[in-house]
Amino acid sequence: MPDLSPDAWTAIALSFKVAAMATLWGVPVSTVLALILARGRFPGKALFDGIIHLPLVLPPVVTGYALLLLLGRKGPLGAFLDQHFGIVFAFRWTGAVVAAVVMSLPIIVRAIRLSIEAVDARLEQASGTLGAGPIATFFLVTLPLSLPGILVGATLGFAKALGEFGATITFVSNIPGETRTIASAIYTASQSPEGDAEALALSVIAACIGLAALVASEIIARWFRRTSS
């Protein structure tokens, strides 16, 4: 493993920062969306489900371009946030967090939804008959029983956010120290003949992190299955 440049280490650190923030924001949002999909009954549910999972089938560049149109300085939402709150996402590391959230959301939602659907609805109904409202039932019954799916989803979402490239580079570009994550650092290094060794080293690091996340998610799932049996 060759010595990595300071820029490469910065990219690794930024990737962990972006992935952690994306997971922190993505898990609560995904939990709400998963609950709606698992327990909700409303017209257009299939379309709503499709929109949530659309980033899985769209080219990541398309997702990044859509974010740029929406949240760029001249986009309808981006211009509003910039003018009224001074919040800018385009070409900032916070924009990389937004892109990572959008790209990892379907994976997290899927894991949590399956976990919520596995919860016996009769337990939730029993909680209601004992006087608990929907919110109390969710926090006291549904959420604890869905914890395995939440943890697995968070782990896989973190790994997905850590390796996100297409949407990120389209939305926030590839700015060293600001938006250059480990994926874009690999791309940058691979464009130079002298950067092959660094690109390979970063690729190995990224593969190890991804594999560790997959193994961790499986261990978590097995542990909960053993404890609940």
Given for the second form:
Amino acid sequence: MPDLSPDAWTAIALSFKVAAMATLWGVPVSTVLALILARGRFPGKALFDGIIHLPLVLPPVVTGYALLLLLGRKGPLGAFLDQHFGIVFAFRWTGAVVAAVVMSLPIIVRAIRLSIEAVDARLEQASGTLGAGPIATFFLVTLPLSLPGILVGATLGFAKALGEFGATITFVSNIPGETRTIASAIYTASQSPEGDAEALALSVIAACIGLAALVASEIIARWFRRTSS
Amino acid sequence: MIDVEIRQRLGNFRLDIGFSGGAGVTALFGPSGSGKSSVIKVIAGLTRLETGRIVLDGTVLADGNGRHTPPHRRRIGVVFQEARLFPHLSVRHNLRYGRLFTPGGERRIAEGPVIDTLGIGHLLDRHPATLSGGEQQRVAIGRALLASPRLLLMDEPLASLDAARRLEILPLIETLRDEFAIPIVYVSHAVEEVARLAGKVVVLEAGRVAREGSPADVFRVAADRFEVVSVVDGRLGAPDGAFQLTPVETPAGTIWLNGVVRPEGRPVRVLVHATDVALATRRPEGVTIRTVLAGTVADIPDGQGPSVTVDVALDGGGRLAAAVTRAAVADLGLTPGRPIFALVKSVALDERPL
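Moving on from the form predicted alone, kindly provide the form predicted in complex with its partner chain as a structure.
Once more the chain from above appears, this time first in line as the rest of the complex follows.
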């Protein structure tokens, strides 16, 4: 184990906190969005789909900048939240959570949507004829049957949130102890002449966490495939 | 009591039907593509009614003018062709699913008797994936019943099963019909199932009601002689074990079934295909045919084809159609009112058509 500075440990802890919160918020939001995309029929659906997936194709800096414009203290939504609820995202760790949610949303939504689309709609019909309304049917049939996709989406989203850099640093900067996550810490270390060892150590850690998440999601998916057949 | 009136475009043809069903089984009968399953979907509320009305026990469920009670508020149970069991729930929880949504006062069908009748008590802790097709369908029937529906729709529930499983489930449906007093609309293209279960048959052809009536009336009429089927009511007698035959006693004579069928005394409906019936002016001797029914020629339709379907009024009631050649009718000088003997080959009958 390389000798990591206390700042580096703080960055690792913060990354886990941000990623955990981002997953906690991201999964329910993604589930709703995935349900709308999988089962909904409305005009402008393709556009809606595109907007959700936009962070996947935009340079992360652009997403971060858009968040800054929208949610910064002077941004229309940011100013409103600050004045009425005292909620501030800019340059706070909570802002890092917002950035991570927005960036991981496309991945989570995609995994859950595929899973919901794989649920046999005829089972939902059967549920209806047994007296269950749409909400009961969602919670008793659709959701449990999409659980593999939701768990896979959560794992991948967690990994993505953990590694998020561009949007985060643009939106909430790189403040030690507040918004300096693993990715920002690696960036900072790599910019300083003595930081090579720390940058390398943190990079290895980041790679291990990411790999662990990918393996976990694959194991979850396989386990569900086995139990459902 | 269900009143159905549907006028609706369906793909490339129009559905335009009306019928009503009361207690017991009302069968929707017709070839595939005649619109039977679409009717079921509209009654269940899974398809929106365009024009017409669906009225159940005096309540309008849909009228095509914006009124559309969603499926979960109709309290109409559906047994689909595929069982559609919830794969993530055990048999027990599948069975109890509908009960969650049935108001306390309307849970008139109890779990115990349904599980006993369907013989699924040993399956309760299993998951649907581990059940055979017949077992799955029995659980699906139980699941629909335990929601205590006001009407049960069955959409070809036996079509995906093999002959042995069908024979196993058919009597169960018969028992359910009688014991749980639930009105059933039963969709099928199998004459045997419909004749056995239904009190009333509605024949659909290309989205229209071609005819309706009792199974005996409905199946006696068909353009194709191979599709003409008579339904003869009788009562099972004591089987002849040595020769493996079972008599069915009717006022017109004894019908011998191929095989041993029990229990003795049970009322049965025997299906006789018109092409399996021969006519004789005298009680014949020296023939292998063992079933001879006495009756009178009721009607001989005019026709120019090689064969005609002679309508025989059986002694003591009931009708029997016999497909015979026009030449034979001329030779024997058959005319309406003439006493006649109808001969049926026993090997053409077995327990299946009951």
